[in-house]
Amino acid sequence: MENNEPESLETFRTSFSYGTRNDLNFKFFKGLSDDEVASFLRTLLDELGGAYDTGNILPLIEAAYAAQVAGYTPAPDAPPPKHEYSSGPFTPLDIPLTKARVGLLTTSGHFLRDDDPRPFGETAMTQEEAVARISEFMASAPVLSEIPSSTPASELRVRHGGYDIRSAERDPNVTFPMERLREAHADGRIGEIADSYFSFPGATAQGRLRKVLPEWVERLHDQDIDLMLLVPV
């Protein structure tokens, strides 16, 4: 903490989500109680200890993995979710995969590294600034960024305030499978790809997103797709 005072295992636990930590890998800590996260914590620590042994860190994914369906999993009292969809605007794929022209729409935040979106106004903002302003993402516009699907991953950056970005750093299919739907291509698993993609980051004002999505539908559109990947981060 900045300020050196001790933190709370309470405010320890909700700071990985859009908090000072900004680590969606734990955001669910917030979804336990204290109790559950110390008991987490330890288990991680003792399957730790183990792993030093044997190489294997099988069991410490698996500790994650049963902690995140916990921490996720409403409790049976809980209210019904805020937003709830009876319908959606989904319609059947009408072709077969084989022969579909396929896009691709994230909420990563990559962009090409000679487009940079600009967040602000400002120019070459880092991550670190992202993170430390995710409440002005969280109350503004988002600006989606057009990727040509022909793009190599070195042109490719990725800023979000919203989640830590080192995996999509590494390996950019993380969050923005472009490779993979190439690999999909060629192996005649699908049609055709489109010219381009699309991201945005995802941690942004609802209400303003709304207002500009008929612009981006246009867009979207103009690419003659026939069904659209889209991955949420």
Given for the second form:
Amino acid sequence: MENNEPESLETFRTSFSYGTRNDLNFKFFKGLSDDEVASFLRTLLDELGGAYDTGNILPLIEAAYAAQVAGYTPAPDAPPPKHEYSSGPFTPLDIPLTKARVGLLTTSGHFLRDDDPRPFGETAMTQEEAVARISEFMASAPVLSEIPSSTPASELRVRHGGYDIRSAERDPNVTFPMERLREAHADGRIGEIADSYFSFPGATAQGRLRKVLPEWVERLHDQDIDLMLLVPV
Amino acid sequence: MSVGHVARAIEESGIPTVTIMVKAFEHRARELRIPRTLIVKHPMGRPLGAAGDAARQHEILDAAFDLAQSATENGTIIEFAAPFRPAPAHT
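Here we have the form predicted on its own; I need the corresponding form predicted together with the partner chain.
Below: every chain and molecule of the assembly, starting with the one above.
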């Protein structure tokens, strides 16, 4: 800290959301009260103390999960959401799954190693740069990456300024279940898989997204898909 | 939030969708009336399960496929019962 003022708990907890202590797994601290963050940290440390002997980190994971859900879930007295609908479309799946051609679209930010969408014209933008430029992503139109469903996992790259991509880097199926769909097809659980899958970083301008959606939907129809699996991140 | 707009547009165009979403975002599924949502009790960034846990990833996929076949109306939300687990190799 630059000054000698003691740091407030509020400053501390909000620093995890794109601030000095940015941590995409814990940016939800911003959505909790000071008391809730203090209580969570107390619980976490207590569970850690227990784990010294047992080696069981599940209680820590469960505590972090519960706090994350609380951090993102709007309070009952929160202002109404910007986008809210009282009804929505529904298209029945009218063929058996074992005959259905399944597509995949995720907001995980995957792309082919040799087909970087080059956000803002940047070549080889890193994850750290994407995190630093999250506000620009949130104000820009999304770019949809097309990924052949036969792509080896080693040819995939992932970049998304809104979530911790370490898990997806270790195993793309965590947010882009390409290999699992291939296996489901090989096992006969689904009839076919689409020739191409799609991904974009979901941290994007919602109005601009809605403008490009008609064109995206046309591209999906070109794939002759019976069921689309969607994975938001 | 993006997936809500995407799901609605695809479904409106005549292709059924099924969405796998972490619990932290469940309110989005309700607000945006996503057609069919499988809620998973996982940390954000790991909707299909832990890295390397292919067995759990298949269970989640199959639960999503079941939902795709069983749902009869927009806004159907089902919760996958099991909590998150680290990949067996890491426990």
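All figures in this text were calculated on a predicted structure; none of them were measured in a lab. Take the two forms, superpose them, and find the largest set of C-alpha atoms that agree within 1.5 Å; that set is the rigid core. Residue numbers count along the first chain shown, from 1.
Once both forms are fitted on their rigid core, the CA atom of residue 96 lies less than 2 Å apart between the two forms. With a cut-off of 2 Å and the rigid core superposed, residue 28 has a Cα displacement that reaches or exceeds the cut-off between the two forms.
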